[in-house]
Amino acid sequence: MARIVHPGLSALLQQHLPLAEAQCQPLPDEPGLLLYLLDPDFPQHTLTAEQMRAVLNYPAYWAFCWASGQVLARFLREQSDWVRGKRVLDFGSGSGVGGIAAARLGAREVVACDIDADALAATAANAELNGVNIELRQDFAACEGSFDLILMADVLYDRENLHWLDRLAARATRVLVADSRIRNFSHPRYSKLGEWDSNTLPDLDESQEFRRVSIYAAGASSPPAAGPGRAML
């Protein structure tokens, strides 16, 4: 495909990483779903010490599609009844991949929530890129009413975020959590639906343990069957 760069998102990246660009990229496992992500040719392994400090101070999570986000999008495509006709919240939206997948699959309404204003800018750009409508909220308290489904992908990297598991379950009929960081996950409200392999885009050459993504559900009376060609372990 032709090389397409988003000027506004690239400018956000270049405040911290000179020459970095937000480039339109297809997701290998999701036909037709496109995201503006960090240019895959950006020399990640040759950053200067100053650039590395800038990355640590400003981790642009939204410029990557993490393995958990890809797996969640794939799961929704294979189990579209979770979102079709539903009111959906994509919590900690990052690039917006979960909410965009839900909107593409016929969700009645999709709201994306992220405390990072740059992530919301990325979600808006990616939603436009995919021709879907998504409402944006920076404060969870500003998300009015209840939801049929709340999505959360790769938010539990910080164990201080575990308290959200109960808060989200109290606001939705169902919650889906995709995560590759927490091992021995145990919560009385959540049951494990399965495990899938994926990787982050652009590829960060992460270890295999972070390429193995689990999905957990709250509010589901029984786990759905695995999608075609995907065995749940």
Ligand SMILES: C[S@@+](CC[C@H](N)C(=O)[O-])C[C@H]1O[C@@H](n2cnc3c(N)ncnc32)[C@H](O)[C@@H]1O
Given for the second form:
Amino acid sequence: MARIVHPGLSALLQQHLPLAEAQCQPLPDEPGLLLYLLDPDFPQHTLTAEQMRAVLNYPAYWAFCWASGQVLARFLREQSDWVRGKRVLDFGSGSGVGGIAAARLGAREVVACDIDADALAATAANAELNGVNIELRQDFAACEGSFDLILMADVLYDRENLHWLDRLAARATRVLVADSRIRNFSHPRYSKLGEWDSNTLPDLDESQEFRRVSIYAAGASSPPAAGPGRAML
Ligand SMILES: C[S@@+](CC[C@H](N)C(=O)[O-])C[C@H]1O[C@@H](n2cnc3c(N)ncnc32)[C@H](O)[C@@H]1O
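Pass me the form predicted together with this ligand as well; I've looked at the form predicted on its own already.
Everything in the complex follows now, all chains and molecules, and the chain you saw is the first one.
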């Protein structure tokens, strides 16, 4: 595939990582889904201590597609009734992978919410790249109305986000949480649907435990009846 770089997203990365580029990459398990992600050839091991500090202070999560996001996209593709014809919120959208997968599968409306303005810029660029429409919100309070489905992939890496499990369940008929960070996840509103393997793109060489992703559902754990919608696949 030809090398396609997004200048605006690359400029955001280069504020902290000189020479880093946001490069268009296919998701191996999602035929036709493309994302601007950190160039896989970027030499992460040659970062100076100062650059490493800058990266840690500004974690560009949006420049990676996390294992949980990929597993969730695969789950939705295999069970598209979860999203077809539905109003969907992708909470902690990062690159936008969850919302883009939902839109491609015929969601009626997709909103992406992320506290990081750069992640919303990445979600917008990736939505355009995939020819889908996604509304952007930086603040959950600005996400109006109720949702048929809320997606949350790899947001519980920060334990301070655990309270969102209840808040999101109160705002949607169903919630799907994809996570590989919490061992012995247990919450009275959520039941486990299964486990799948994946890895972050570009590969961060995370340990096997973080490549094993579980999906949990709140609300009914079976897929809802499909509403009318037009899938792009
Ligand atoms: C590890 S990334 C996962 C991105 C994407 N869901 C995926 O699976 O590839 C986590 C994202 O959640 C966002 N995030 C973390 N806490 C959040 C919060 N309280 N509200 C909204 N977004 C949040 C971060 O800014 C980041 O973009």
